[in-house]
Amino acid sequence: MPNCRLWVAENRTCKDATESAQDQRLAETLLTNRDRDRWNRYRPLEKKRQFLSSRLVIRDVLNCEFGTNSANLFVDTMESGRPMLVDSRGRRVASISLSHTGNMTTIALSDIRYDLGIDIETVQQMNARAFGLSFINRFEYDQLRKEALTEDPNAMLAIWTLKEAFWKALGGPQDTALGDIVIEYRNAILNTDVACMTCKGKPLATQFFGHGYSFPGELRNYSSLNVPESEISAFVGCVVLVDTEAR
């Protein structure tokens, strides 16, 4: 994908045993006031730990991407929940998107010209038909059924990650539901069907990634990642890049 970097992290450390240890880790994240308020609003302890872990991963990624300049960079969150990478003056320096599931965190970075969306999900047992009907419209269902995709849980999971990633790339618009994002499977590529789209942007590139994941058939825009000694047996994710200048 043009000008796009993907980072995948797995937190294999033990859960914080004391509140003081959690406070120390919180200080290391350099949260903005808005994100600190967001962290304080989380009630389940697991959610607080997940949010904290993702922000620590972001800090490590920024160190790798920007070196010593990373100390002056911060991840802030818009009212819609969309993350922004800004400098100490509040100016955007890059596009960023993140997703987490369990102890996995993924981060995508790109130039500010592009809007990014990323989603990651663990592979799990599910009722493919019931799951698909919650976010696939009737037009899609009829088309995907011809490709024998509607009965396969791995296919449904890939479609879910694509829709979530594209929705994030659009900025998480409240007037756009996942059912409004139309998917097509053509020439062994899973992508949005731009001819049917009524959303505010069209994807420039879509890329799937995963570990221990198998799509039912060929998926040309998928890359398998080598994650040694992973505690998660299988996961799949998707990155969508939207060119804002082409809207």
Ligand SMILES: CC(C)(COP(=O)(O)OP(=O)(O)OC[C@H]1O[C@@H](n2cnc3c(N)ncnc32)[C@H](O)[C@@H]1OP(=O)(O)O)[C@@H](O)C(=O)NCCC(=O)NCCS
The other form holds:
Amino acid sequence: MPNCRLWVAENRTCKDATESAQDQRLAETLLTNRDRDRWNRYRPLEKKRQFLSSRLVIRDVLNCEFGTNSANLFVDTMESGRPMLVDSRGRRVASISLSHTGNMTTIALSDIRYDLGIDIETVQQMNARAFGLSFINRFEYDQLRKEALTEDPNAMLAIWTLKEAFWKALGGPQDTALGDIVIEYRNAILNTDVACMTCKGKPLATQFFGHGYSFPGELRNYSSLNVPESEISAFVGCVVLVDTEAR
Ligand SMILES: CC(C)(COP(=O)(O)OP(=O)(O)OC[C@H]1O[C@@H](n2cnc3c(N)ncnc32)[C@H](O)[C@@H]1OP(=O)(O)O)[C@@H](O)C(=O)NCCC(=O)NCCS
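Can you give me the structure for the form predicted in complex with the named molecule, which would complement the form predicted alone we have just seen?
Starting with the chain above, the whole complex follows.
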């Protein structure tokens, strides 16, 4: 994708079902005051852990991307929940988007010219039709059924990640539900169908990524990530880039 960097991290620390003293210590020493407040408020415990490990991973990612300059960079959060990467004077330095699933975090970074959205989901057994009904509209359902996608959990998961990623790229508009984001599967490419949408943004690029994931049929905008160790859970994700200058 143009000017976009993608990171996927897995937290391999074994955790029991209670909050550990180690989490408490890490939060006290490594989180900014604002992030510590958010961390303290988070429920349930899984969300709390995801938030903490994502903030730790972000420090490593910023270090790799910006070297010594990363010490002056911070992820702040807008009122809407949208993350922002800023320097010590509060100036935006790059666009950032995050997503968590299970013990994984994914982070996308790009130039501030672009708005970014990312989503990641662990591959799981589920009732595809029931899941799809929660976010697929009638128009899409008819199109997807012709391609035999509505009964396939992996297809539904990919479509979910695309809608969530696009929603985040738009900044999480309260007046846009996932059912308002219309997708299409054409020429083996899964994308948002901008002609059908009343939303305020056109995606410049949509890219799926994953590991141990298979789409029913060809998916040309999917890349399988080379994960060095095979025990990592199977997952699928999607990054959407919106060009703010083309709005
Ligand atoms: C907010 C929402 C995207 C969170 O999704 P999730 O699967 O629980 O969590 P994810 O890990 O994928 O994403 C969470 C990240 O999204 C980002 N995010 C939250 N609000 C955002 C917004 N308005 N704009 C852009 N990014 C946002 C944050 O970075 C957050 O991580 P953080 O709290 O650690 O900073 C989702 O719950 C939501 O409300 N989507 C709205 C669309 C919709 O109608 N969903 C139906 C849900 S049934």
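Numbering follows the first chain given and starts at 1. None of the values given here were measured: they were computed from a predicted structure. What we label the rigid core is the largest C-alpha set whose atoms superpose within 1.5 Å from one form to the other.
Core-superposed comparison between the two forms: the Cα of residue 59 travels less than 2 Å.
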